[in-house]
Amino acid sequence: METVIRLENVVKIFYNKKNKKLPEERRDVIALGGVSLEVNKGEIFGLLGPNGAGKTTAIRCIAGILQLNSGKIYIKNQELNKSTAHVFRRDLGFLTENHGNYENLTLHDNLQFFGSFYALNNLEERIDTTLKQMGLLERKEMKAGKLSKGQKQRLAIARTILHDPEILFFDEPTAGLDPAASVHVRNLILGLKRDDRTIFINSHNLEEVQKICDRVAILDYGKIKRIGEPSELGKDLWDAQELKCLLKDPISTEINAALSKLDYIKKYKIEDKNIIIYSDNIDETTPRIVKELVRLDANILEVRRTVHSLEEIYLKLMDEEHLGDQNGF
């Protein structure tokens, strides 16, 4: 797998210049404390955090946008820094989480001035087309300032895709918008995905990057606490997996038995007709499980693994990070 983007303990430090009460020395905000991770070709890679984690730093410091105090960046295999950053402009889309749209102009004109840092030679073809592709062609000369919120990010996102960049970054691309344009925006960023372009969202909304992301990366005080698979995130964070299986007729006393016997499982309780079991790899205990069942001539109704959410996933997580804070770790 092809990595496009890698972070190599990427260090980036503000440095507060109102705060005068407090000695030079601590004056210093550490908003990247040695990030490392990799993004790969082809995939939408999430970094999730809450407010104030150090998301949007990082994009913008990947985009070239912000300069490191130490540590390497690099995009397709070349490192990032102040002679290299304009040779990946071309290759590069970036929407700020401010939509950034010239209210006074149309948004023909809007995508025409943006297009033109670009030197495209079809830029009225592809104004037409990135348009019609948001769904705003009809409205093509209409002022942006007319515009409802998502349908200003939709032109956002269309001035993001115009030069057809294979490194797209979104940052908070769904914050302030109801439910229904949420959706919409989604399901456009989905359709952007294809085999030769990548997505980095910036995000602290849940639903969103489980939704979305291929991958995700959980952003905390400047450090990264966890990379995976959405699904994968929450593995070790919690005693055991579980499994629960219906049967159609309550558990006789030889399940219960059976049950007793099996040393591949953790443990094991009854609740009427429900069977509840944990296991340290639910992935190889649940096809045992079931033969066993079928076995013993059970009437199985269902087979359901819990796989918890990424909000609890996300949420067990702060709550150990920040207990070990206070404790002292």
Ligand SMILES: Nc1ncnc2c1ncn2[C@@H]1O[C@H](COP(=O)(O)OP(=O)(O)OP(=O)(O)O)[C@@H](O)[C@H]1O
Contents of the next structure:
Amino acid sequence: METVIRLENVVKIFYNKKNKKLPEERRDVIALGGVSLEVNKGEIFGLLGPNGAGKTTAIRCIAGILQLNSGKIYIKNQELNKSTAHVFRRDLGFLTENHGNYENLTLHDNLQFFGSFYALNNLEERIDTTLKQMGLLERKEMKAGKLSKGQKQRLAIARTILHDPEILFFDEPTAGLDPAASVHVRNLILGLKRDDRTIFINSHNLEEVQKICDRVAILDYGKIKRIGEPSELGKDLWDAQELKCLLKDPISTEINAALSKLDYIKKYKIEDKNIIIYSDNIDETTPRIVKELVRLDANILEVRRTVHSLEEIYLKLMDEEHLGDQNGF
Ligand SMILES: Nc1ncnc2c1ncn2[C@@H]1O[C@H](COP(=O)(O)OP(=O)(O)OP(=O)(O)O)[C@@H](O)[C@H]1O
Ligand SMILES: [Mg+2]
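Next block: the form predicted in complex with this ligand, after the form predicted alone:
Entire complex below, previous chain first.
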């Protein structure tokens, strides 16, 4: 697997020394306190975290907009620093938190203006293709200020992808959009992944991240708390994992007696035709239990592992980290 973005122990501190109104201990903000992560080619990577966690700072560092205090960032195995930042400009597209369109310019003129930074030789053609891709071609000569919120966001995405970059950063791409507009933007992002681009998303929308991200990092107070596939993140957060087996008939005393003798399960309970089993390693336990039930002649209708949603994982993590502490919000 090819690593496209690599952060090694990245530290970013904002100094507000001159602000005498703030108490001394709050003048310096450690926005990133030693962040390490890797993003692979073609993957959608999600960065989650509460307000002020450091998500936007992370993207701005990777995009070469902010200088680091320490640590290293590599883009396509080449170190990012003052002298190399310009090399990556063509490779990167960055959708900022505020869409940043010029409201008094037409869609075409917005794209022409931003496109001119990249000296594209087929700019007019690129403008048409990109507007079409974003479903905005028929509004090409309309002023950006007249667009709906969702359309404005699509114009901003058009700007982000106009120069056909390999790596895309989306900072809160669906914030403030209604459900239909969010789905539209989300599908557009998934479409961009199909073109083998690498996509880095900051988001608060846990359901969205779970749906579209291949891997996720949870950031809090500038530190990574968890990193991995959405389904893997919660593995050690709960005392035991859960497996539900639904049988055709109510559970017999014979099955109950056999289950009570299994030493590889933590505990189990019976609810009519359901057996709910708790185990430390559900991946290993599941096939053994199924074999046991088959041996007992049980008519199995369904076997289902309970996978915790990203929302449950996130809330549990935040609960542990912020117990009695609301500073991050
Ligand atoms: N330019 C700046 N000068 C001083 N402090 C800053 C600056 N930019 C960010 N910070 C501080 O750094 C911390 C991280 O901010 P950041 O914007 O990266 O958080 P975030 O995770 O993107 O939050 P949100 O979800 O609200 O967008 C915050 O405490 C913020 O006040
Ligand atoms: Mg932010």
